[in-house]
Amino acid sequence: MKTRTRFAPSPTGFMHVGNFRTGLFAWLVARQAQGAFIIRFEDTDKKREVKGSREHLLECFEVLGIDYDEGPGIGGPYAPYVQSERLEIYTEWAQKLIDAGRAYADPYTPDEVQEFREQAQRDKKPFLYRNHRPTNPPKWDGSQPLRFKSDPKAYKWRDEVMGDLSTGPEVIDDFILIKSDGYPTYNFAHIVDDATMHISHVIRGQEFLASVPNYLNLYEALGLKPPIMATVPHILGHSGTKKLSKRDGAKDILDYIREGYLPDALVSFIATLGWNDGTEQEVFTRDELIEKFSLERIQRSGARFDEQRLLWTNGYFIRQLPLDELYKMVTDFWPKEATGFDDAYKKQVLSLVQERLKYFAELPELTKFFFVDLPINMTLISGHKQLKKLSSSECKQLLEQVQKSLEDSDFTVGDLNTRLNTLLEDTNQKPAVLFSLVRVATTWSPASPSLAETLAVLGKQKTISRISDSCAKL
């Protein structure tokens, strides 16, 4: 059977890391086997649907470079790929179950069902709808929910991630197939869709694991062979104790793009949340992921979302970029003060900060002092571990020596390094003192790149002027 995987999101909000990882794993399985990857919208819960979600979800895949072979917008042999447009198909399959005596109209009101639940609680027993199955249900006319008539039994099955699993008959129950509003439930629709679309692998989140025995019961009733199943554990928050939430950083995938995270970095990072290839390798290209990925290497426990590792991964990919390519990418991220400066100067600045740039949105913080004089902030001296030991007059005296030396410099990096090292000997100071003082006096920024290179890019006039102003302030 040809490998055919699918990602079937509900259009109920933005795409976060957990959603995307499930889709990414399905894409990797399909691409590795040179199979097909399908996107399908499961939009039968109309009350929860959020306007614009469909377009947003597709945009996430497009921006991150995850292509699909069949689905909304491009069609395919098993269209439509939106559940609300497939209602006739579900009705046909529901009729098969009715004809086989495996589905019935639910005659009870919601209040009556709630009373059954409360009675089970009072009896200290688990609630099972099949214990209240009507003996003579009415003919189903679409106005009542249609329920599956289960056949409780024990099951054993293989999960490609979780291994060999089994349950007893006590977990099997009569669940709703089609709601009174005419829309199918997820439990019914996804099985019909996977069967009619010839899906070979079903990869989904851990929250669906408890429902698998009911799915197996339904597969049997429909005469279907279950697909290969793989259950992906939760992504955990930074504490590692609970499922990742918005509070812990489960934000919109597109927000990462807007902040200047690279698609390749996000794909590598998300793929390695709970998966590794058995080596020490930490970052992967797309081709490496396709070559090395396997469901068997997904860990069974939850993977902790580590924001610092994401920053490191993105910084790694930024450092691999040619300068000209990176320059095109950061066009919209320069500080407003950079307006009017030419490309050559900005490329010089970018080349200095590329090594420490973790995401594009921090470019203004790292580079603003190259374009404008920042306010003199004496706490950068008084709060510095070494500089706070010096008096103002000592700082001023050191800077005057630096200024005198630099006035004769040609401001090449080589000459600046020579002069700065000579100043260390002449002043009998440590680099942590002298170089830090010069850095503060010429940038008034909490951090900056290599000192000699920074001064070379700033240029002689601006450097001398800033040292002079700093001396006056001291």
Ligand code: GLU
Given for the second form:
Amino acid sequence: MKTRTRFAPSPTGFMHVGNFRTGLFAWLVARQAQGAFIIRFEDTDKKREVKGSREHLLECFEVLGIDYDEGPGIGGPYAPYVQSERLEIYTEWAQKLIDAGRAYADPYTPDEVQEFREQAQRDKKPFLYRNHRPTNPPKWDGSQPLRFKSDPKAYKWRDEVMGDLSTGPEVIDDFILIKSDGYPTYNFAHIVDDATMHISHVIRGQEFLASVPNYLNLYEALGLKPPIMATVPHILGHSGTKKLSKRDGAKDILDYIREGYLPDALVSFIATLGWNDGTEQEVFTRDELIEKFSLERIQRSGARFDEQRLLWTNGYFIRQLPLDELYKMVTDFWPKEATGFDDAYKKQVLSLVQERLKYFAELPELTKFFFVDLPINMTLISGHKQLKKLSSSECKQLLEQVQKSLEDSDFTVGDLNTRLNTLLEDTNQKPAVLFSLVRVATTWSPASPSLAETLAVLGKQKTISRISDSCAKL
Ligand code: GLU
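May I ask for the structure of the form predicted together with the named molecule now, the form predicted alone having been displayed?
Everything in the complex follows now, all chains and molecules, and the chain you saw is the first one.
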């Protein structure tokens, strides 16, 4: 059977890391097998639908470079790929079940069902709808929910991630196939769709695992062979105990793009949330992922979302980029003070910070001092481990000595390095003291790239004038 995987989001909000990871895994399985990757909108819960969500979901895939072969917008041999446009198909399949005596109209009001539930609670028994199955159900006319007439039995099945699983008959119940509003439930619609779209692998989140025995019962009633199933565990927040929440950074995946994370870095990071290739390798290109990914190596317990590792991964991908390519990507991220500076200068600045840039939105903070004199901020001295030991006049004296030497420099990196090292000897100071002082006095910024290179890019005039301004203020 050809490998055909799908990602079936409900258009109920933005795409977060967890959703995207499920889609990414399904994409990797399809691409590895040279199969097809399908997107399907599951929009049968009309109350939960959020406007703009469909466009957003598709945009995420486009921006992150995850292509699909069939789906909304592009169509395909099993169109439509939107559940609300497939209602006739579900009715047809429901009819097959009714004809086979495996579905019936639910005659109870919601209040009556609630009463059964409460009674079960009072009796300290699990609630099973099938214990109240009506003996003479009315003919289904679409105004009542249509229920599946289950056939309770034990199941053993294999989940590609979770391994061999089994359950007893007590978990099997008569679930709703079609609601009284005419829309099918997820439980019914996805089975019909996966079958009619010839999906080979159903890869989805942990929240559906408990329902799988019921799905197996329905597959049997429909005479269908179940697809391969793979259950992806939750992503856990920073603490590693609770499901990733908004507070932990479960944000819109496009927010990461807006903050200047690279699509390749996000793909690598998200693919390795709970998956590894069995080696120590931590970052992967897309091609490596396609080659190495396997469902069996997804870990069974939740994966901890580690923001620091994301930053590190993105920094790694940024460092791999050729300068010109990086330069094009950061166009919208420069501080406003950089307006008017030419490309050559900005490129030099960028090449200095490329090494430590973790995401593009950090660019202003890291580079502002290259474009504008920052206000003198004495806490950079008083709060500095080494510099706080110096008196104001000692600082001043050292800086005057530095200024004198630099006035004769040609401001090449080589000459600046020679002079800075000579100054170390002449002043009998440690690099941690002297270089930190020069760094602060020329940038008034908490961090900067290598000193000689920074000064070379700033140029002679700016360097000298900043040192003398600093001396005047000290
Ligand atoms: N519509 C379901 C969701 O968004 C999809 C589950 C599945 O992949 O089958 O969670």
